[in-house]
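Just one chain follows, in the form predicted on its own, and it is written as structure tokens.
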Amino acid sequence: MTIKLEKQTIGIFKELKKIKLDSVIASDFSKDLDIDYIVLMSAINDLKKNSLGDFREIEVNQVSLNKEGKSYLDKGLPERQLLNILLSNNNQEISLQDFLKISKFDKKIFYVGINYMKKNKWVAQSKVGEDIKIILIQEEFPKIEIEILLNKFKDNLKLNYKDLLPEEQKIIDTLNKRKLIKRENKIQREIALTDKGKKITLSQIKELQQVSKLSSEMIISGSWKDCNLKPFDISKPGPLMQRGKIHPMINLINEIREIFLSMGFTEIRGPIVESAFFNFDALFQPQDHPARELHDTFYLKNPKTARLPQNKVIQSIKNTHEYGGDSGSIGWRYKWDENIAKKTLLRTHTTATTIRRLAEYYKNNDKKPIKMFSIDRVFRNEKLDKSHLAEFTQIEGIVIDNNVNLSNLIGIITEFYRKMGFEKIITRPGFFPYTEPSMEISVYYDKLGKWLEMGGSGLFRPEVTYPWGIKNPTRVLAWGLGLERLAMLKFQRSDIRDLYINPIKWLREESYR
């Protein structure tokens, strides 16, 4: 059996024969051979036609150090640099402020380093009077896991995330949280010889002399009779044209919007940059609540403060926090600080927009019932992984009317999820800081065969509504649902980051709507 191939294809086939591995990455192979990638893949397709070779496409998640990460690879992480300063100065104990001065570090990076030194149990922090001391509590300081993994980037500029061990992936996630790496998703092709290609000998391969068109000289001389004309298969379709289409997430948002509009709701929007007043205080969340800390909330430097509503409302919120106001509650029993309420932040939930709508209802004395919804971005200082994002979208809704209750709320939410295609929906008692009673919503997903929690809901507490003049029998039904969780079910994605990293293969598979 003799197979005819083009000269260039034969050369690539010979090189593949020399490789002992089952497959090789196409981009690396083209660099090794110093040939154009397109020329290589054209040859592989030629081998594929003759059942001698093949290729497959795989998604690759590569990680590499960013500029800051590279500097730490050379100089050491901030915690290691600070430790070296202490050891070189033979300081077993030092004032925090003195340490900051001799380190010559940027203040933010300095405190990041101190924090990780404490996490590594290298140092302890002690307050003596008004002075804060940093004390060495170890004698030996071997390299920690994150430093060992960091050294891997010395030999490899890019690491394949899937090739790393589970414990190494956790460390990469930590580096990602510390904003020291960058991720890159791409499609990678692996090429290989088939069983037929491995068995066939080079003596069975002959060079194919082909021409794609005849010249006038060939016709006049008659040399065309000795040429092999390249065949044209007119039955084969042309190249697939990938036309643009609406992103699946936009389609989903529009579907949700249409459902709420069909149920008589009106859409509302609110500012992304919000005050702590509307984001926390108006929801009866105490000013020392852990959710307000930097590790959960993105606070802003510019603008640093926001304007608050009229003094009457501020005083009402203050009274509610301190002793319950006229809500019947005893409040939180602390001194409320207006300056804390003025702080600006990236809103952590769209309930802040809901509160602004309550304020408008009170101010304009709107006619009941009021039915509003919003689908908007929120921000939380979350660790990025396959189920968490720092920026995501909430589906929020409220109903303001007289004598509404949990039965009305269950009916609205059940109807929404039925219109979204879920047949089984259950609600059960839950706890949320600013609703009472509260309930959680779960749907049954047939493809997984289990119940999945989708969000929370309830009736706003008197401490939330009374400062805005909304009092019994007028009540407010409220709910907050996660768009991304719903999207992961709809699009059958296992990694929430896919919704925004946009893997091309997935986007091409999604239907046009």
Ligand code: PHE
Second form
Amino acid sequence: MTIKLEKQTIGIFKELKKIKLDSVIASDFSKDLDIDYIVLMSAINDLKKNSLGDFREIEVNQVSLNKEGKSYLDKGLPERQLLNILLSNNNQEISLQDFLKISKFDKKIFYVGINYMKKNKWVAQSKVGEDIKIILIQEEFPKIEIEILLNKFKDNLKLNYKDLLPEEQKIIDTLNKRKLIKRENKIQREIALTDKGKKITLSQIKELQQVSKLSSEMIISGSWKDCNLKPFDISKPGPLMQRGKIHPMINLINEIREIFLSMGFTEIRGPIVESAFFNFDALFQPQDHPARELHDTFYLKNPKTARLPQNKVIQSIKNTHEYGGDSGSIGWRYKWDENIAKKTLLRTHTTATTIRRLAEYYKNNDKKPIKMFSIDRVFRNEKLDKSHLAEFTQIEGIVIDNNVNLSNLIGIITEFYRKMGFEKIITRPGFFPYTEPSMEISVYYDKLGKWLEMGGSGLFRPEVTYPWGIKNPTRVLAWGLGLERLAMLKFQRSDIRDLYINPIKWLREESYR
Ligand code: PHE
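Other form of same protein, the form predicted in complex with the named molecule, not the form predicted on its own:
Time for the whole complex; same chain goes first.
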């Protein structure tokens, strides 16, 4: 007769055979073998099915030290500690009050200690008038039985009450009265081999193949008969799947979009590949302006030149740069070069897109007020670090209306940041070649207790608006704010690169929206 058992069960069966005793306690055995308790018990069940092994449950009362008890295990019981104080000070006699003082004991524990010292007949107490004295009345102080028992807990955190000798049980009862121990009832399993299990030899046992899938070969050859099909546990949850979700940056952009839409703005977008004309010239930036230089702007080789708008506008921009045109300005006073304006580049700000909107306004001969925004990507040749990217996003907007002014501009921007959750904003004078007055905008971030710069804004100068026919009393409010700055605060990222490198841990932490 051969019996088929799983590999793990065979291993445990072998270990059980080595045991001299009739039975062992499962939890001890699993510790000795260094295998999981559940694994052990499932093997025992396996043996039980084959009538090779069995287990029975017994209720045991386990005793362990509580916190106070454990502290005495290290330091000694209060009576022993007090005794040691007397001995180390060579005190044969001491007043109770002095003793309390030098012992630095809690009063309650002190009296407990004194009581047990008396009980042990280590000391006697005498009263002379008002004065109570403690007098040592022994020469030697061997370990008392309670201390000897306490020591047993050094090797065994838990003792079985039933396994203790009657006199030990008595001491446990004393410890219990002194509130130094915990008692718990536990079910313990005793495992053993059956007579059949004891008799059978290892050669009569074969390993059972566990498979979770049947293959066509197994069916054809019939080898499936020797296999044990691993049952599926249909109550188990499937593997945890991380579902896809919208990137936090997209969520943030949508949130901003909602805010501007709710404030009556419409969204526009413009080309990433721009002409220097829209990116710089139309913004009254002189052609030798340092920002145009290669270290800031990515110029393109292909296509090398861009088409410019109608001649009339070109002429008027040229005039504005050279002598102010009809804007009332004296201009930059240099010779404006159309070829420089034709150069292609990756837009360095979305203000280029704003100007395209002005061009459309001009073409349609619009007279109506306009409120528009754009959240879009811009490029600058910056060295990448914790707070700089070469490719980032601006939150741009303009309002075209009669007699709009700086306080309208502050109002709109304040309202936007308030809706984003920033209560305090501050504006300071700034400079841009295309706005007058110009303002820098900072928000207050309470978590850091700091003001953080967010972007620029202002009223477009006549040099910018006149070529598009936008004249007094119509004015253009404009702003360009950083998206990534805001994102870093919102998502608590200290490295701007995280926003696009996508640390998976962060993305998982961000909530689904
Ligand atoms: N274009 C500016 C920038 O890139 C921001 C700005 C936009 C300033 C509109 C004033 C008006 O920083």
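Positions refer to the first chain, counted from 1. What we label the rigid core is the largest C-alpha set whose atoms superpose within 1.5 Å from one form to the other. Because the structure is predicted, anything quoted here is derived from the model rather than measured.
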When you overlay the rigid core, is the Cα of I330 off by 2 Å or more between the two forms?
no
With both forms fitted on the core, give yes or no for whether the Cα of L47 moves by 2 angstroms or more between the two forms.
yes
### Message
When the rigid core is used for the superposition, does Q310 move between the two forms (threshold: C-alpha shift of 2 Å or more)?
### Response
no
With the core held fixed, L240 moves its Cα between the two forms by a number of Å equal to 3.2
